[in-house]
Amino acid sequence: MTAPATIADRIDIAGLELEVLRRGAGRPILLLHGFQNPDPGARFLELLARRARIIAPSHPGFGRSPRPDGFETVYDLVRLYLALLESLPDEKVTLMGFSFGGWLAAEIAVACAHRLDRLILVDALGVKFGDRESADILDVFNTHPKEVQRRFWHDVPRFAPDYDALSDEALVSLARNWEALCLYGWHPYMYNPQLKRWLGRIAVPSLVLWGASDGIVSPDYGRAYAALIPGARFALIDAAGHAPEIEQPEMFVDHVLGFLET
């Protein structure tokens, strides 16, 4: 079976105007990137839409979506997509959050679960487990740029970008999409200090995958940030750092479609 090929679409929620990714047929599930708007010819993007309807927007200031004067923190974030959520047709939705849009994932469901159907964080962001000298997540603005690409994949030659063989636009995109996240996640650095307390809110069956090479947040952060989610399943993806679903697409997407026809 062939999957539908990949739409690049526009989308107006809350007078945002957004770019969204829009593939496949099937089970919602609505997408939420991490540190780069998701790359349309991505494989496991390819294999979820044979089994799933996928919708996945660029937050603003990612990719093509602007970003308004004065959006500017996680809680816009959380507050569109509750706003994207009320706009769609289907009754339930399954979330799916990567990195940076995991912790934002993880803020929805505690805010919404009625409109959702499951939750899957992948290798999520948005909590703090050690104390203020504990560098629970990598801080990959005041790292160098090789070892952040060594901690953050499991095949760093494979899957590592070459900058030096990007064309400029591409160039440009990946700038603006690292300014927003820093803008986002800067202070306090990719956490909320209240979201632990509130996570054991999340009231839908939910999985936490992570790679289990990740040196952004370990798969020890991954193992406490499930426990804390009531009934959460924790698995982890051999052979992959900090995005599974680029460095294992198969195991990846097989885990995901394991736990949605549960």
The other form holds:
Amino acid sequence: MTAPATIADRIDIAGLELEVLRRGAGRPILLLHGFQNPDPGARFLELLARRARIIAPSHPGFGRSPRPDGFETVYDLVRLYLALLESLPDEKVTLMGFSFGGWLAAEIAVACAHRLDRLILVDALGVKFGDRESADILDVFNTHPKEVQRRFWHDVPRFAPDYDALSDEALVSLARNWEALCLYGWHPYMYNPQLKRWLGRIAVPSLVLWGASDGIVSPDYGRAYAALIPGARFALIDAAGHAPEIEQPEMFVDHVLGFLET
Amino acid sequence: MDAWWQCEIPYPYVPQPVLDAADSVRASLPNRHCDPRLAADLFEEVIDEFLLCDDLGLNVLAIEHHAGINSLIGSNPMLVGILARQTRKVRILSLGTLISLRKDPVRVAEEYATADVISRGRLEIGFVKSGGTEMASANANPIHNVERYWEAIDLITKALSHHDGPFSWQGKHFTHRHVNIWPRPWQQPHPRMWSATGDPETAAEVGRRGMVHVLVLRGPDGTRRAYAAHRKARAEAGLPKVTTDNFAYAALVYVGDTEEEGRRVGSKLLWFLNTSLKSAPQYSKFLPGAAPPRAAPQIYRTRPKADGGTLSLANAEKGVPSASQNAQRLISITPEEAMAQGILFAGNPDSVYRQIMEFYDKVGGFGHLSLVGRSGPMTHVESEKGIRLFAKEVLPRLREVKPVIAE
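Previous: the form predicted on its own; requested now: the form predicted together with the partner chain:
Let us now look at the entire complex, which starts with that chain.
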């Protein structure tokens, strides 16, 4: 592993010192990560940073962000990021959430429309559409890791992590992220049964992006999600799975900039 | 020394090609492979074996595991209830209801109090931390498993020993506003409590609480270290020294008429390790929270890092392998290795007695031996023969080993 292009910064919020990645200049985008904390070397960050100012914290328990005792629910995370929004000097911020972080972004957008100018959800979790015997979201903890990788990526050989090649530090981080994700998302599995009812309250222009090959949570789920957010646009990104920002960074950033600049 | 016979009631009838094709023989193997008529025969034979123990004065022990060929005892309280009524003399150890998987510890306390009353005070209550596939089977979050374990024990203990009307419990993991169980337990303030654990941190807490500390198939080094952590924690807390009666060890045990028979039939017990431990990576190495993240470089990689990983598992776990690593080690064990490591005690009566006492000396003594019996292809007839020989030829000698202060 090469050294990260930018050493991660810290941000103090609600008594917590979070690891945060800051990039670029211009309109602020608060980026809430999914299963993994942001990779400083990710190409989409570099592209996006040419046009926007990115603030990308690692959730408590992920990456190098500490998780204090008793901080263990999505409720805590939502309150934390509401506090972070309040603390930013910008009157309005664009909120972008990926996967698990998309769930957080949807909760925050319902609760705090006045600090947001736009909402972007990318392969977001957080709601339940299917009947009681149909799980919308793949159970990543009770499924064979190879199957999880196969359903996560469009191009598995190219993008699935090779644990033998990763540094000790990267593996420790993966294990921390896995543990934290399990803590926050175990029950009910990756959704809030009440959230669907409130998505209609989201009052900012919204874009819902989805990897066309996402096998963790399907594009149809994404369409249904978008349909509950007034005026939301939905767009598929071809040749991408659950993380289109990683597999198709150029196309992903084109979609985002197209949305932000209209 | 006391002895306790147990059988996990494994299900050895799934064809080997099915087991070979499955990534896990626990949690996810479809139950169409379990024939309820064969299961009924197994329960009948094994309950008869428990009753034979009762006739012979050998205590009995009931475990719990979920959804796999390794054990059909998914409901420990049900078997304990049967034993409470059907046995008449011996003590019954539940080891135990998997409490960190159960949503309501108060209900567990009710089950235990009921079994203690039915058996007129012959119940002992053991707690097991659980892990791996059990988390999937029980829909239990693997994170904070140990926190739930201790909180559930605290709540069960209070529910069993509080007799002054309803009390309220608003803990971190369990809330119950109106706890007042009937019947209360026969034994006061509550039946003796046991805890099974190998890791030094939990071992220390078991020591501080003065519970009977049981090590399962850990071999001499892990067992000695865990007992030592127990004693050290008591000393550091200023608590009195305990006797060997506070320590227990569970091994595969079989006694035959001859050394050859004991070893040959006893080797069948290794099915439990070689065949029934197979578990998919999502339930073992990748189970969140099963090992500290700093141990991930050793656990996640399929081969050692060529340029030298620096974080050492020895630092992370103080030299004690995780439960899943212990399981990996046991899957491929041979009878000779198992005997050399104190995981299998097998042979003629003299030989088995000698093997037990050699292990006793290696670990600093223990007051309870748990016999993991009847596994894999071992027959009912073989199992009963081994029980009889152990009870008649070995147990009287073990009874002569009196509790001593454990140093």
